[in-house]
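The data below hold one chain only, encoded as structure tokens and taken in the form predicted on its own.
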Amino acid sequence: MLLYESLATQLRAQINAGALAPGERLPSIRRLAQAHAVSPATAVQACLQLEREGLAVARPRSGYFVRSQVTPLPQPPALRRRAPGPVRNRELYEFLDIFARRDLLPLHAAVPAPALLPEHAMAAALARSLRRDRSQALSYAPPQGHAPLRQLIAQRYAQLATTVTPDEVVITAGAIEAINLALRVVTQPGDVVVVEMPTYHGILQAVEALRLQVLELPRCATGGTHLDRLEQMLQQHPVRAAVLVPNFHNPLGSVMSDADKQRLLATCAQHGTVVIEDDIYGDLAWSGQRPSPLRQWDHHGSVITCSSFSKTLAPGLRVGWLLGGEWTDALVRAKYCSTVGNPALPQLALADYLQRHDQERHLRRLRRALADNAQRMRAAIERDWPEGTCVNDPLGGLSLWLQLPPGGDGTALFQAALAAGIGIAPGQAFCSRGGYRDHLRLSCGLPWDASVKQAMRRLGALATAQAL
């Protein structure tokens, strides 16, 4: 952990702990410096770090007080307890359409900006690749991945103290395909599977399309899991799957605590219930300190755990990989049937840049970014919008979750936002059955800049005319 990193986790920790309550001046950077033995400019670094997260914010001539929170989401309602069931929700599929647009500015899409991205590294690593070898990078890969990529992405996880083997290393299509051959390898149609809610709409379209039953488990804004709930739904169905974000959960940047992934996993394991983790925002914690993957507690092999370069480094290469324990021969046989196996250029040429580039260097850049681009989003909405619009205050990741005043309705609010040439995400996407009406999501994956604050003006007004 670099020294801004440390002295950062310091002053969180007083924060959090209520010992610098909100509005109360931080420290001078002099003090910090010679508090904790650091320079001026770690402390001015760490005081950075803590405003990027949102625990701060500078007042000029004054320093660096401790920030007010923008109003939190509130708890969300008791879902109904519902027998398990298919996903029914047409705004799944009727969302997907701008995907394909590109007059709209990309609020829409959870995936950072090419300018946030090693771009030219990346175009330099294909070239080299292309050239290295013309006829390996244009031939058939084999179906497990290239063996040099699955050596780094097996040493990236030994980094996070985790345990993984190459040889379980099964590369895939992005996270997307990574989660749909895990569902197909443990479950068969009509099995139950737990979802989170509101969740990714990729895993319930994946859900939908191989016949599963769903089982809805709530999941807190402010990073809990209604772990007491799954118990029960486990002991009273036969759940075979449970697909969950545990970091930087997409749409609510929440994260699981190593206390509830260990308790988590106990129970999945004591039932039988295999665990399909998507990890693809695990990098992107805005602190520095990456959360562990669920993988890092699994005693009992239930874990399938799914995630991709496509929110770190290069989201049109689509490689994405799973780590396939004991079903590893089965993922693999599946994903041969499915696509034979990914294009070789891709692989070759980001095994070629992860060896040749300090990729925790460019995370930091990137967390840094993203940061930046959330806390600016939040005080647009806290400036712009109607009073009464409630946000999320994530830790990590790519997405902002907005709850609109009474009377607010997201789906609303999505076509009024497509004719003024902005792309947002509608709440109702993100539920199996219907739901969250009122919520949206809005990436923080563009640089701020004056097109993003427009936009975020626009959209307030759009959202304040619905309120009157």
Ligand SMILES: Cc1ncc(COP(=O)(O)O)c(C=O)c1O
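Bear in mind that the values here come from a model prediction, so they are computed numbers and not experimental data. Superpose the two forms; the largest set of C-alphas matching within 1.5 Å is the rigid core. Residue numbers count along the first chain shown, from 1. First, how it differs from the form predicted in complex with this ligand.
- Once both forms are fitted on their core, a CA shift of 2 Å or more is seen for residue 15 between these two forms.
- Relative to the superposed core, residue 418 undergoes a C-alpha shift smaller than 2 Å between these two forms.
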Second form
Amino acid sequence: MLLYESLATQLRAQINAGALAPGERLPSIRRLAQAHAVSPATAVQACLQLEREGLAVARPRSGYFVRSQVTPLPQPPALRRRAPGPVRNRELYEFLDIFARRDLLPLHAAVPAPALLPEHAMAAALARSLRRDRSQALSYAPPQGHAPLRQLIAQRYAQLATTVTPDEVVITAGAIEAINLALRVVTQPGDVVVVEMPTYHGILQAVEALRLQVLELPRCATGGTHLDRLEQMLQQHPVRAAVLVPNFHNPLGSVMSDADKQRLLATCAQHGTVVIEDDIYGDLAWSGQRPSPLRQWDHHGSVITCSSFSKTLAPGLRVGWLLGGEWTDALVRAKYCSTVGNPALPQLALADYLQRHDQERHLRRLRRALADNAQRMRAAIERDWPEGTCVNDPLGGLSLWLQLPPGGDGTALFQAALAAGIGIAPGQAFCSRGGYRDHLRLSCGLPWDASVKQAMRRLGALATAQAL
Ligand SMILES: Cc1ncc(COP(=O)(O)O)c(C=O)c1O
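Got the form predicted on its own; could you also share the form predicted in complex with this ligand?
Below is the entire complex, every chain and molecule, led by the chain shown above.
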């Protein structure tokens, strides 16, 4: 047996015996090498071997961790071939009431906790911007948005090998307004649009408010999208737009492959379907390998990209953006009609912040923290939740998507969790006509601490009580 195999065997035995628990960090390469009198290269080989076996997971700059072994999510339910229809989902609105509550442990909100965001630097940028030019800060901003901020956003896309000009960036009140404006500009009431199943509830609300008809395109937690089904849909129905979250999907956490992105765009371009891309989680790849925005592959001008700073810098500033392409003028008019323009001060402050701070450095820290939280939460699910609970294994974003064992009820668990002072998101909120009743979404945006640990244990006990 080679030296690294022998070391891997010892570590494997410790993991299997529970001496190294799921979520726990393996000793550093240096310590492993010293303790077992091998070279660091041999220690690395041993860890790589455990990674190949699915027993350990590497996290950039943090080392190797024991991988949680919770059952992965099964394939999505069989495709439902339905005619287009309106969004009809009462549970969605019952769930949304939760966002007014401040008394809950917020595992329902897919957002990083304030402690993970640069609050001090942002507060300083706000104060500086107000001091520097009070009149500009308190006046109407241009409807399209503050020019230096639009420039900074375009520059960021240049780093992603995606050509964007500041002229087509439109600043919006978060990604949610971006999605609403894009839909308003490209559709008429009664038009058919494709949304993913499951999908972010804000997309369902926008579609409902604009009285659009939906077709649901199944999406898998493991990454796949049913592109054959999409082709059929576009052949059978006049689909005006498709609203998609290609990168670190909410709630699935999955990423569409570059090949799928290209095929999807070719199909939509062929049928004259506009693609509204929601790329709000693209920067939250835990490995640091940012997946491409759809926009990168858009050779036909059929994509409108929506995103925001809500998941990376400051959700309360309500600053998002659109990349409008040929729809830019229409989008600016729609923006004017909606709010005249975004408030000036948050835009000035964000431009100031981005000019002064190394955004990559902040993102690196944020991604590491989210990966760590997710790993610990998955380990807690394995330990404390009923046998047969399945959970996704995302590589980025903020969502853990769970399926309860047979008989489990995510909506009942949502109610029971509320009574226990914990917010969770029931699966039913992520589908245009209900469904996913045995699913739920947890945010991994809260740093792992005693209160999160206790909440995960309490949720596990409530889920277990359901299973009895
Ligand atoms: C996929 C997705 N799009 C859009 C939004 C809304 O983002 P914003 O707060 O920037 O409006 C969210 C928020 O959770 C989301 O998950």
